[in-house]
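The chain that follows stands alone, in the form predicted alone, written as structure tokens.
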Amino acid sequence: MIPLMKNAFLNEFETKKALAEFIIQSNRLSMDVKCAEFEKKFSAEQGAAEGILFNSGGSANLAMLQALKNLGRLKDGDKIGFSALTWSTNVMPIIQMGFIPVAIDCTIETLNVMSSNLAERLKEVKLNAFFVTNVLGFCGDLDNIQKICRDQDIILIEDNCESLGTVIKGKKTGNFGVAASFSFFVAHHMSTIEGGMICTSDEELAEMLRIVRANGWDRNLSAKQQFRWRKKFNIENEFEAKYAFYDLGFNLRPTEITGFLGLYQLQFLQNNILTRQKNYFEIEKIIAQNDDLLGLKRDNIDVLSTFAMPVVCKDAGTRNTYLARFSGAGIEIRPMIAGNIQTQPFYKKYVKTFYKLEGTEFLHHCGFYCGNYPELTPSDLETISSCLFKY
């Protein structure tokens, strides 16, 4: 069996003793310094002003909406453009704020919005934000996308869950938008089992997140932070301001364990971006082979951390053959993402207006991937390229 991921953490002994002598030593274990410090490192790793960490990706992208909202950048019936090859927790959220959302068609070649299918979306609708998918490490052509959504005033936000360290242009995804997630759940590029984290630049929003993150209060602002929302408030004293909520959240916070385990796997991650590489640019050698298989363009991306093994075939006939056989090599393989997310049962409960998606569809039904990680062998790598092989 060649699984999704063999291990909950790289060089996972070691991290669990590690972590099983944190966990006796530590007094506390609800959010404290080694969360703290484990957004101050990740968020200079990713190039971001600000860090702020959460008890999930999927929490990331809920709290990032939620604070817009309460900004007031974003308000009740704003239409939202999202990636329509993604996860539920890109699409659930802008539902749950009272948004209207609405789908951009991705490109088959990159898997991810371009910036032409944005534009043919924008011809037909406005725009109030657009939150976009980098799927499987994989990305569009973002500096365009960002150019797009500065011209016609959209907050652009990415959900990077899928590509921490992909580089385009000189410059790291998840560095375009205003703010954007990343998810350190199992199997993604580095773990500490749940959590996630949201980077940002925009202080005003970064202040903002923190208050979403823990019900609304004002307990992991700075000391001059919190002076402003209480005198603002009339807050009168310490006493009433350990009860005092300034505006609408959720308890997403993360535990120490999350940030003591950030700071363990952090000290992995380049080798293991390195590594996924390296085993991808591998795959890619007989996919390019058999025209069974569409290769996918990356010609925009300088370095590709891929978070799997994407396979598109020719169409969904031809799909089933290859399904088939990473079955039987006993190889795990998992559908291109959620989908044509309008084909969901939720979002067909939820949502009036669908649109064509040409690219998506053609994914939903003609492509689907397996892991990629630095612990398959060179006999799991031969294992999967046997499969790719027409015969």
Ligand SMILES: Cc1ncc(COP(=O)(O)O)c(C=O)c1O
Second form
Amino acid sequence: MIPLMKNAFLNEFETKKALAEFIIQSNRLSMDVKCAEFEKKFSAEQGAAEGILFNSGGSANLAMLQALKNLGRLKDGDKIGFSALTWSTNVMPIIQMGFIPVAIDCTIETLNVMSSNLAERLKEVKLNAFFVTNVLGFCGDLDNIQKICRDQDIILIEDNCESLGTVIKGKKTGNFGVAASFSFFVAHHMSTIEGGMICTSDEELAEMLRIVRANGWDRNLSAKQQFRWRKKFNIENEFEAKYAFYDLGFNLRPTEITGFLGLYQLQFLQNNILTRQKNYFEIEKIIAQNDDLLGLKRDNIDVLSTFAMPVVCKDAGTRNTYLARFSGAGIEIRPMIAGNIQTQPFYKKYVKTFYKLEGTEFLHHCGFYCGNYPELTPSDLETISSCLFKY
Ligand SMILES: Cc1ncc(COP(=O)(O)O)c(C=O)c1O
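Given the form predicted alone above, what does the protein look like in the form predicted in complex with this ligand?
Below is the whole assembly, all chains and molecules, this chain first.
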């Protein structure tokens, strides 16, 4: 069996042992110094001024939209574009927050929204924000997307949960919008079991995200920020200040276990990214020799931090053949993320306007993927390759 993921952690045994020791010697396990240390280190490596750690990537996405709304940068009824090939909790908060979701098509050869897809949708609808997902380690032409958003006053935010470490035009994905989310769920590039992060260089947004993350209070702000909030609302003593709730929030806090694991896993991340890239390049060569399958374009990408091994077949019938082959060989497979989100039951229940999505529909019916991680053995890679030959 080749599962979608073999281990919970990079360097599993060593990490579990270190985690057990950390728990035994810790006096405090709720959010504290380890979380702060991980935020600092992760955001510095990502190239952003601030990192805000959450208990999941989905929580990070929810908080991002709530924070933008609290700040008045987005309002009820605003139209938010999103990549039609994405995860449920990228789109759900758009609906939950009272915005209107607008699906943007993905291009077959890149799996991602390209600037041309965005430009096409903007001909028919004006957007207030675009929540782009960098799909499966690949990405669109984010520099051009950024330019369109700047020119048309559209807030660009990135869901980088599947593309941690991907570099395009010398810049890591997650640095093109005002903020980006990351997931540390098992099977992502690094795991804290559950966990997520938002990186941003927008100070005001970072401050609001810390308020949104923890009940709407100011306890995780700097002394200067606390002073400002307390002054604004005439709160004069610590007794009151501890239970003052300034704006809408949730409890989306991580634990010190998240912080500890994040720091520990970070040391293995770069190696993991390069191994995943190497594995993918091997499989890509096999795919290129088979005209049943469509090759993916990655000439815009400097480092391809692949999330998985995506396979796109020339039609749905051909996909059935390959699905049967993979299953027969004991390789776990799954659809392209959540497929065309417009076809999901929750979407049909709450959303009124649907768009034509030719590329996404094709990927929904003709694509699938299996896992890609450093524990894949040469024999595993051979098994995957053998399923991709034309015969
Ligand atoms: C694109 C994308 N966004 C968000 C998430 C949610 O992350 P989490 O599982 O940490 O909530 C995922 C999860 O796989 C994802 O693929």
